[in-house]
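A lone chain, given as structure tokens: the form predicted alone.
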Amino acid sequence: MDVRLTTEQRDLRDAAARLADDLGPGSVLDLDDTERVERLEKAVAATGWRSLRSDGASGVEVALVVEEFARGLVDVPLLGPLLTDDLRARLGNEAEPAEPVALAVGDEAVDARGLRGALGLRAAGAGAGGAGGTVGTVGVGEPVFGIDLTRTTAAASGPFEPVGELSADDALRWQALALTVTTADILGAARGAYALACEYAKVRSQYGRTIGSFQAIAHLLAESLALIEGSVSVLRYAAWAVDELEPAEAVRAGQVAKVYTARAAQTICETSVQVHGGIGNTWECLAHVFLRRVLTSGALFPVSLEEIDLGLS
């Protein structure tokens, strides 16, 4: 495995960074800003970034697109899509419908806004037993709640209407790839809730002094920085093992990768309100949309310790 980017590949992280810069929420009030998320809507579609997968995108320039929207809080489907777009992909079935749908998982449909259909898997052990699975297609109903204020979900309605069949292989391989989007998406926002940290550290002072210049607001951010290179590494790796490893291995690097990231992050993004002092606690604050937004990516195809049993703690 070579670790270095591609020239290619820093373009397109580049080009996604520069996208949620400009576009993604800046405050916890323009999360309900409606023309700057119209304007977010139409750069994401001209762009294709959904379809990424079937324009031939490695695992890891969706993991380096997927981290750069989550560190700005890109607020339109992505995941979602994304994830559906490799499903189509797989079943070679070019009479699918072309535009966007959201991602069935269980009873709802993730990342559903302004979509109609979702699309999802239903696998017979995938991942431990080694069976395929079947995919389908199910309505997209009212939205409902959810703690990620930057994601909308629905309630999944009508019935599972079957529309092809994945291999073993493939139902891993796509396992492995939703592992590695989600841990990307975690990895991503705690990068976000890192830098605002960093940046009110470098601002906000106290007895006459920027807090960062102290030695323990200093350490905090540094045990931070450290789980972030730490995520990074596990992350990069599942991302590569998604297209190069054989499936079983792929699956098993993404929930190593899924497991540290998620506890690393939550740690970063309580260690941002932490830095934040009394203001982190407050609605106005954007650390608590980074956190939740971990939370809930971590939720997307949960992994226990139990299921890797490498012993990390």
The other form holds:
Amino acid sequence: MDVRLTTEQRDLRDAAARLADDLGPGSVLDLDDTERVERLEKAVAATGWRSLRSDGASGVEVALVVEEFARGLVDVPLLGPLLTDDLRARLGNEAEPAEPVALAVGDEAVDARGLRGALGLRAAGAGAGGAGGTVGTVGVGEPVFGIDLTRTTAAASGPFEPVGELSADDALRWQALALTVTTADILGAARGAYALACEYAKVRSQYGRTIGSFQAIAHLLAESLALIEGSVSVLRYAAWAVDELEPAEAVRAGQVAKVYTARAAQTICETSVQVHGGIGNTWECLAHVFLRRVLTSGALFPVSLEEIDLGLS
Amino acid sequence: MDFRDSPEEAAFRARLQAWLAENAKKFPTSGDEYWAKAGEWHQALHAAGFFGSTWPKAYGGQELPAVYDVIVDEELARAGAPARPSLGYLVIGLGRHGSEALRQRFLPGMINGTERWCQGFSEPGAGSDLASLTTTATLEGDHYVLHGHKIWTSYSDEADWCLVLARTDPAAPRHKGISGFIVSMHQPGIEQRPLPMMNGVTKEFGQVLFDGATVPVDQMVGAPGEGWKLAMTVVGHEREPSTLGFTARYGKTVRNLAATVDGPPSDELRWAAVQTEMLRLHVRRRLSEQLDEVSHGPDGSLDKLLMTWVEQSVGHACLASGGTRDPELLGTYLYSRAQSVMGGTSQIQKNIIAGRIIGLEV
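The form predicted together with the partner chain is what I need now, so please give it after the form predicted alone.
And the full complex, kicking off with our chain again.
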């Protein structure tokens, strides 16, 4: 039993963090800076991280990159292309597509900013992947309403064109990966919201003192940090489980991670809004951008408490 | 990265399972019956090679990596056995601050369970503000004489020895005038009073009054005035779920509730299951990090806060599963309220996290 990250994994995480810090939006205004988005897109494309899975990366490595990108509010596609890359790899499709592919879910294409095609899994039978499913493509149509200011959801256009079948085990493993990467996205965004609140608490002054010196504020932030640490632990297990446990067990690990982290992240983001006071309730404060991203990734492959298996290991 | 057992770990686990199949049911796991046989349980577990596994061989340990404690905790819970005795923080405190002579004299008995210990830190007037303690130790020839009142002293009625913090220099600044002592509980000048808890347990908690009890000079831990350092080491480790070994007990409670629940489980029970699984994985991560010789320091406060939330969510699950009609479930619920107080309140943990990790000037 040794659940430390390897040196290579830490290096990958640090590289993803640097890219996100350098080119992610530093303010709400930055979200509209198309030149920045172009530079970011070019930099992300050059890393090859959208095809991490077909390059042999583990669930742990994928989760680390997704988490750091969400922490830095990276607003070009990653999560969608990563999941479609994994689907393609499971079909044994070696040919790399000419451009990243969004993720088709229901009648929508998610994480579709600037993309033209989407790939998705339609489960056979009633269960979510339990009986395998069909992988197929759709076109990316017009953007639809979405609460996330950093990612675009579009309507699917054209018919669902099947391109292959996944076995039950492959479909479950893919589901486990989808739970892991959405959880990593939630955790990263929560960490970003927490960091923003800590910075603010150290500079904002009232009654002649920084507000972080008041226990009423400090204790809220301490609770947020504890929630982050717990989330890191559940996520790491889920990410490892994607490749290492039996498929159904990997899905269960992903469900626990997502339920815990989604609840924690909502609290952390709400705390960030509160610590910012009036400013936290304005459009120009990034706190709501993190909160929106948390809620969006929570609603993508959602997990409810009722789905949690009580047969603990 | 691997969450699974290595071959050595798997073999250790198998030996433990076989031993537990024979022995687990001989020991009560809760209430006064548990406390009455806690010493016997400790000795049996150590004699079989499953307690103190991670401590130095010279004192009765096996020098195994910290993750072996996880295996012990998991298997104890699975077998329905009592929890691992929680005195790791005393072992670490004495190991780090005591002289080699004190370590050789006291650690083996502490680890093998033939000598029982309690901890005399808190006082009626010194709770969260521990440095305000007023128990005095006055040097008279080759020994110190103790006067004062200690409270919240777990196992004080069973203990042979007490690790006492007392003021040796009333003129010194308050953190610098405190020294640590190993005091025999079997002598005149000590009165032990049980303190029944709100769940009805009478054996766990006590108060200890020192009125002229003595301790030889050479049973001071560290130098005069170094008691505060000892105290910080002890309470720091008292906050770590991995040291305490409670983690698996929560899982056992949740599984028992799940097995007896009528109809669909309550949200409280499901949430307790999620929380319990979180702590199981969190402890594995923390213990793995100890392989890097990472010294935890203030991180223990994060772990204590997480553990408290877990225990109290399990308490709420007990309450939601018929706790108002079942004394045992109610007892587990009521006991869970102590977790945000003992070993440093949640409010103190948050002060430590905010000040020493986040860097806020609390």
